[in-house]
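Shown here is one chain on its own, the form predicted alone, set out as structure tokens.
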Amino acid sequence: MVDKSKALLEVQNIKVSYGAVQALKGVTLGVKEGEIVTLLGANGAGKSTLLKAIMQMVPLQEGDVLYLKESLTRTKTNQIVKKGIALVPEGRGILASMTVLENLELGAFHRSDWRSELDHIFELFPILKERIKQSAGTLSGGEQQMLAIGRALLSKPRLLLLDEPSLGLAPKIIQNIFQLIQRIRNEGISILLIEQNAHMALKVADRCYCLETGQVVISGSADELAHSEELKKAYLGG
């Protein structure tokens, strides 16, 4: 049984700048064991920067990121992956000239036992088994997204960071992706989800944070925020 009262990730008042532009202005949020937490906000709000800051792909000016109560601020990205956090980046980050299998193998760079879990990845994403020898660049957008998620899962994460998994996909494929997100959570993996499709994100999430210009402006349970007039006007077309 997953203990949803246990803090998995704690982002504490982090600030990040790109030159003179401050992308994050003191963001605080958390993800508990077994949760799906969604992050909403317009383009340029700082959502992707936040995920990169968690992975230490951009330096923090101030604040701290704790994973299982341990600070990550002096930890290299590859070591963060080994500790149990995986990022599926916006745009998927697939290596087009490599095969599906080679892309999957990259996700398990620190593991020697990864092949034993390929069957589970192919159960989640049967199309990847059919395409296993194909170049990843020949896959459809939906198949590439499945490959990116499968690659991340082979790192054996406890926390999965998903950046715009539905971007550019057809509605039917989006439904499939969100069903998979729920299944992944049901298998014990917590998820921090960035998603422009606010309706879908709030349906699957437990809690939600809304970012505007690098700051959290609204937070609460997904159910509460789905009925928030402020959020409806901003993100749900209400």
Second form
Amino acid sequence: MVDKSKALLEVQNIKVSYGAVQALKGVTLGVKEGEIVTLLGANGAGKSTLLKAIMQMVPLQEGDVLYLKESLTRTKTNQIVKKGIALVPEGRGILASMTVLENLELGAFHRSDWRSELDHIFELFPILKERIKQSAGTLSGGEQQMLAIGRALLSKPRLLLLDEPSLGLAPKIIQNIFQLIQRIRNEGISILLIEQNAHMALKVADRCYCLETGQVVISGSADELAHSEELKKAYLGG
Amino acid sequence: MRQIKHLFIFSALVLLMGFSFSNFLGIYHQTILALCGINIILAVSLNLVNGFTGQFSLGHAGFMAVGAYVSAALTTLWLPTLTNPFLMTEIGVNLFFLFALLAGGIAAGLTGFLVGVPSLRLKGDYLAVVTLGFGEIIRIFILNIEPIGGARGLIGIPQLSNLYWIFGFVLLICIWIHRIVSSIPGKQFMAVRDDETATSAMGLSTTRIKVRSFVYASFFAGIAGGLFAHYIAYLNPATFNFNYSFQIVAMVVLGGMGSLTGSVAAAILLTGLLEALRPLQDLTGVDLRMVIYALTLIVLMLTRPEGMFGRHEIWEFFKKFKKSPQGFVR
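Given the form predicted alone above, what does the protein look like in the form predicted in complex with the partner chain?
Below is the entire complex, every chain and molecule, led by the chain shown above.
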């Protein structure tokens, strides 16, 4: 079912700047079908900007983003979501004033079959079902992260972009989240994972890219890089 | 069946309010009530943009002016030239008034669309400045159109509006907006307010949502303008200056951004307060009204910065005591 050699997403030499600051200085990377690819890097390396560039939330200066061989540079963010890429933004992006159910409804109401999909989400995240009427702002950090991921999955993506899902969570919850990430991949959804927690990310990922001040400095299979001295140096910004 | 029941309750309420207000009160109190009603429509509709969608618009009086002038031009300049005998009858005139009101609302909605498309790409203070500017542009524009009176104002508007019309529309628009914001598509407005990035990451077009909320609000403001024009029977562009826009914003903020009943209460309070303080001038000999008005605003904002009702509707406060706290925190 899943063809591992097929390129799902190709990012080709993209450049993005915020005013005078160049955040991405020509980044090229790819995600194949069924893969977990992790993107490591220190603060300010351009990780989140890369995800925003893929979703066309920031304008590209140069380069191209291809999804299933089709350029996304002229597509609006909401259309990209409909094409099958979902983003879980940094800091979870929970709609705090609304209930858990309302958050999920908004993630999916443009699809006709979302109610059956909702049951699937509750199967993945049983805790959300218990809290269905609770306002989302009162959930714990881990629950909020699960809600954000569940909401993204409701749009039935083929590629899920996760921006630091472990941010600010307890180690035990982080383990849960990473187990879920693997489970989502086993359902055939490819994942591009941004992480600061390199140790955990390399455990679940197939391949890894390391960004440093807007450039890819190291890339390779996760197994190789887990033991590489080079990565340690680059990741620490040395 | 339910619809018929609701329609019946609705008409009964309008008739009761209109009847009791116009029969047991003098002209002065009636006018205050009419202004309360018009301000309620303005505050509730602006709340859709400022409260529910989280954008900051400062040009609401401008859209009201569009609605007021378009509907007044129709009834003052066009209606007398029509010779259809049906329009001479009581029903015919009132139907024409309804048509003029809707035309004013649609014109205001269209203006809202034209203003909203370029300006809603901005956020926060920038959006406030741009909408403030557009509100003034609309006013200056009207000021320079000679056929509708220009700076002298438009006189001779037939007094077609009354308390039945005004409170009918107040009820209708409040229910309408309440239904919008409690529907799933209406929740999009609140989603934009809570987190714009997350909303677009969910596959929703934030620009489209913001423009839609702006157009709805302008449409309702236009209707309020039409009701105002045909109640006062005289229009002057100076009425719709930025001061009026600020007053509407004050009502929304005071009532609570995101609370419809809060806007209603604040509109009544602020409109009524200025009138209630009038006797004070006779007692003291100085006009202390604005001082007290300002002090009221300052004290309320210091003690309840989230507005009188916060983001809640009035009935939620009663529910809070009755039901278990599940789902109702804060």
